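One chain comes next, on its own, written as structure tokens: the form predicted alone.
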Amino acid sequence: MNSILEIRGLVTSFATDGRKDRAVAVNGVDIDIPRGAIVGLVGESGCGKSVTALSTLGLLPENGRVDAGSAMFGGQDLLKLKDHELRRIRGNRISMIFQEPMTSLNPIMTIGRQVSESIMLHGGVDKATARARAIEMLEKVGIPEAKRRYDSYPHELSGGLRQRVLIGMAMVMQPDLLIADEPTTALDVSIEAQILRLMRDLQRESGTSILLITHNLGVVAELCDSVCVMYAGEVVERADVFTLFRGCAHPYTRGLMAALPRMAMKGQRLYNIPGSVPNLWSMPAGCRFSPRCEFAKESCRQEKPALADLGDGHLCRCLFPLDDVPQHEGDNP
């Protein structure tokens, strides 16, 4: 497979006031994202999605510190390299857009500025080319009255729009790869729509590879090409979508799927997964997922399950893959 980012073993934690011990946020992380493909990066809140980013790009806050792992990005493992190396990556052949565009943009710099100041510090352009092809950016992710808008501020930009310019800011260097963290959260329905297809339509005309971290698998089905299944800081199954959503081998992943509102539910009451994403200090002895798991076993609380092939490149971390248990109403999409 001709990847652009081959993660491997990525092992991160963190420090905490009041213990000696540090608390592991992500085990052992294997992910491949293909040049020109869209990747899905889905779990819970907690299950250690948007550390293994961040991990990757050097990004942790101060108390965090990668134990373990490689990240090999252009024949460089991106852990190992220094500060001044990674700056020279991050924001020209590897881009980041951050959930909350509000606490993304400076508040006191106009938008045109600062997508500017991308391009003037890796394009070694100056300030006339910058803000032209700013606008540029602007107009093509969908910025009305671009020109006008180049000098405008954050708080003068709706919720979708805010979210338009990050876009633009990510992509304005035509990155080898694009890591969107939940860039549709804290947008309604319809604006969401929007900003899936300016993602899915930029990629396509400028080939750059994505990964994209969210919660809802409605998003993935809609743009990935794969998934990677996160729960505990560990994937618990990866395989292409179309394999995934036809029959996901998981009974983590089950339950996401069975959690999905559909219109043939109306009028009943949505299925959650019992439980909650277990504390870093007291993770299950056995499979992370057996105290919620429905399915589980005494041998799951025992023993540590592998991440195993099924076939055709579906993985699974699972004693006893599902695969004819009977399904909760509505499961497949």
Given for the second form:
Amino acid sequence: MNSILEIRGLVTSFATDGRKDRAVAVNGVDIDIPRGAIVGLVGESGCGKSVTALSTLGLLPENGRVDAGSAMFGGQDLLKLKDHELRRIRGNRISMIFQEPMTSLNPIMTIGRQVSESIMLHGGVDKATARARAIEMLEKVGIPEAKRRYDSYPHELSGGLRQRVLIGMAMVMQPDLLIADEPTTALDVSIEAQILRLMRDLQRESGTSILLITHNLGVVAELCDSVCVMYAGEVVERADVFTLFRGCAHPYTRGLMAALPRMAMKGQRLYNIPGSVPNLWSMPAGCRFSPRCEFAKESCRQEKPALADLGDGHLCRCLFPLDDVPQHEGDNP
Amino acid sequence: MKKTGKDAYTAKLAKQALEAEMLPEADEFKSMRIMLRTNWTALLGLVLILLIAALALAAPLVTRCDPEAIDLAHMRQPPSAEHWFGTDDLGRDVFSRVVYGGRTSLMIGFVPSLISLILGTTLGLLAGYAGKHVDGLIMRLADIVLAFPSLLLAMVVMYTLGASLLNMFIALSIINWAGTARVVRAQTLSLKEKEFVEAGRSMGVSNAMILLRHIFPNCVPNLIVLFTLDIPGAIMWESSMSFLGVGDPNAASWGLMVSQGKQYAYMCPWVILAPGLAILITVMAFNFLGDGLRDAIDPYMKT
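Taking the form predicted alone as the starting point, write out the structure of the form predicted together with its partner chain.
First the chain shown before, then all remaining chains and molecules of the complex.
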């Protein structure tokens, strides 16, 4: 067993008021997370990144439903487990960090109790042990004066510290897999760097695999071993991080890269991919990216490309994958 | 050497930055305490409530006469040093009766409000969290209760069950729970979409624990306000019903005293003025406190 989590053919749809047909948010996604690796899941808002993660943990909102697929984790298909079986896995063997550190903590419970709640829930230990372990964890995630901060309420902490607490809560049971859903989006850049470093350090120490959901390619380059790029509910490109940044093959990934601000482009207008993500009910025929693709040919609008291997495990869903050309000359890789 | 010095300095800066990040914000219980210090009407309400409750509790100590002692030789006497609030048509000391009546009236304010608080909170939490059919059933039930004029509904219940203190509690609980349930449901609906509930679920916390430990405690500030404002409501309903003659004739509440004294209102107005004022002051005190508490937790009222 090389992968800690294998998602195969995941299809998730949502019921929407006033419509009979369901909106398919995730359409046949395959993702592998190797043991001990950090995998990035990138894409624009609304491309199905978060829904993929929520589906595997059975945390979809009431109107959402997994229609097909499997998510093998430690020999079990997470998508077929009952809620009480999943509850034993959540927070214990797979945990999650959310985007909003300001609201992800219960405002009227001390942060220490929120960390020890998780320990008592899964660890089966008494209050005093849980408290000691919670303080130890708070120290580990860099909360100054952890012993005193144990009795602090979330509003007494800044966003950065709250995100540290959330990471502590997620890591305290030493899970096999951590799903981080845009963990640094709500933080400013200097705190973002600190949090990313903390996550990497904890990951190296515990060997936990991480699925990092983000729309920030800079974060991916910094932290991840391999990357899945999603567009309109599908994986469009998958490669290890060096291959991808050396030469991505899908025009969408290339667009994302070109949209990154660079020092060398100072004063120039920032590139943006024309158009917007297609409506979930009216997906274009053929390649879903074709209406926005500057390289699209007639066949792109008719034939749906498959996820093809370009060699070395570099997968790309494109009829005319781009050659390995450095896209921005004069830029340091 | 130079490098280590710089490193120590940056470490110190980083630590300072971390400390500076911890900024205080408002929290509801704290703003309730602050409100009590700055809002004098709410403080007055609280003081009056404590005073009234203390008088009622210490009734045998503050009164000199048995409230039920009939003294036909001293009927309908105006207020005097002997009888502070005068005597009624049977020569009973009105002051004693008002003080002892406070026990009944406060109990009538407190018990049904507590019952409807517990009932309304439980049903509201269930409706809001379970959603779908449970929500539909509970809320339609609440709609039915709220669709009737409250006084009429309570009177029908009293007529059906018979006049007793227990039935008065039941009648007042029936008309009061629906409002609480609606508020708690609305709050549960918004709380269950909050990230910390989702985070809790992602940590493997069960639904029951999420309701009990994460959603319910966040409703408590609102429940305190509701409870404080329910009490004067219940006292008023009971007074109205006693005045109309549907109350328990043996429970000597203020409402009953007003009702019984109304036929002598022109001859000896003190017999209805004293319990009437007691109702007025008590209800006002609870409303002052309740309004103050509500302002304290209402983010739109904060300046």
